[in-house]
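Starting off, we have a lone chain in the form predicted alone, written out as C-alpha cells.
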Amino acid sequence: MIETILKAIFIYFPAMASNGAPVFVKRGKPIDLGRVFIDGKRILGDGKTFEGLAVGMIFGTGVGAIYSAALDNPYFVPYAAASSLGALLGDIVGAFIKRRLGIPRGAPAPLLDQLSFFIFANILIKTLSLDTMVGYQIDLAIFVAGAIIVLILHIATNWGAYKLGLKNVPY
C-alpha cells in the first residue's frame, strides 16, 4: 500500500506541480482574451492566463527534467511536459464548465476543482503511453491512490496558499 502511494506521488508530481504553479502569477493576459461564450458569460475568466499556462508548463516540465537527470532517463521530460499540459488543459476545461454553471472565479466546485486536472493529465499520459515509456504503468490502484492524494493535497495546498497570501480564498 505504501509503495502504491509513493508511486502515485512520484508519477503525478509533475501534473501537481504544474497545476499549482499558476498561483504565483498575479496578473496576466487572459487566455480567452476577455471574450464571452454564446451564453453571454466569459469563456474562462481572468484567472486563466497565458502567463499562468507558461509557468505551469515550466514547473511541471522542470520536475521532469529533475527526474530525467536523477534517474538517467530522458523520457521523463516529454512525460512531464504531457502530464503538465494535460493538467493545465483539465484546469481550463474545469474553468469553462464553472463559467457555464454560473460559478464565479475562485468559488468552489467540489471534485471538479480537484480532479479535472488529474483526469486530463491521465488522459494525455495514457493516450501517448508515456507511463510505460518511463517505466511506471498507471494501473487502477495507482490511479485511485493518485485521486485520493490529489483531493487531500488540493485542500491542504489551497489552505496554505491562502495563509501565505497567494490566494484570496482558502479553497
Ligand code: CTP
Second form
Amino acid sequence: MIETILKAIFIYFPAMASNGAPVFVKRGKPIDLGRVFIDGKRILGDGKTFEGLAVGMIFGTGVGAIYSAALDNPYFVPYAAASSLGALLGDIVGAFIKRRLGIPRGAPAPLLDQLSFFIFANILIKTLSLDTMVGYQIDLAIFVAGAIIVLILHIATNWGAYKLGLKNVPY
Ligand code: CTP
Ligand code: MG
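Switch over from the form predicted alone to the form predicted together with the named molecule, please.
Following is the full complex, with the preceding chain placed first.
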C-alpha cells in the first residue's frame, strides 16, 4: 500500500510538475490564437498559452533530468519529456471539451480538470513503454493511486490558495 503510493508519487511527479508549472505564466499567446470554433465559442480559450507549454515542458523534463542524474538512469529524460507532453496535451483536450460544453475558462469542471492531464500522460508513457524502459512498471494499482493523489493534491492546493488569499473560494 505505502509502497504503491510512494511509487505513484515518484513516477507521476514529472507529469504533475509539467501540469502545475504553467500557472506561473501571467499572460501569454493563446494557442488557439484567439479563434473560435464552429460553435462560436473559443477553441481553447486564453488559459492555454504557448508560454504555458514551454514552461510545462521545461519543468517536467527538468524533474526527469534530476531523476536521471540522481539515479544514474538516462531514460528518465525521455520518460519525463513524454510525461510532460502527454500532460500538456491532455490539459488542452480538457479545455477543448470544457469550451464545447460551454464552461468558461477557469470555471471548474470536476474530474475533467484534474484527470485529463493525468490520463493523457499515462497514454503517452504506456504507448512508448517508457515506464518499462526506466524500470518502474506502472500497473493498475499505481495508476489508481496516482489518480487519487492528483485529486487530493488539487483539493489541498486550492484550499491552501484560499487560505493564503490567492483565491476567493476554497475549491
Ligand atoms: N496555463 C497556460 N498555458 C497552458 C496551461 C495553463 O498559460 N498550456 C496557465 C493559464 O494562465 C491558466 C493557468 O495556467 O489560467 C491554470 O491552468 P488551468 O487551470 O489548466 O487553466 P484554466 O484557467 O482553468 O482554463 P481552462 O478552463 O481552459 O482549463
Ligand atoms: Mg483550471
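Residues that one form lacks are left out of the comparison. Numbering follows the first chain given and starts at 1. Definition used throughout: the rigid core is the maximal C-alpha set that superposes within 1.5 Å between two forms. Since the structure is predicted, the reported quantities are computational estimates derived from the model, not experimental observations.
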Post core alignment: residue 161 C-alpha displaced by 2 Å or more between the two forms: yes
Superpose on the core, then tell me which runs of at least 3 consecutive residues have all their CA atoms shifted by 2 Å or more between the two forms. 157-171
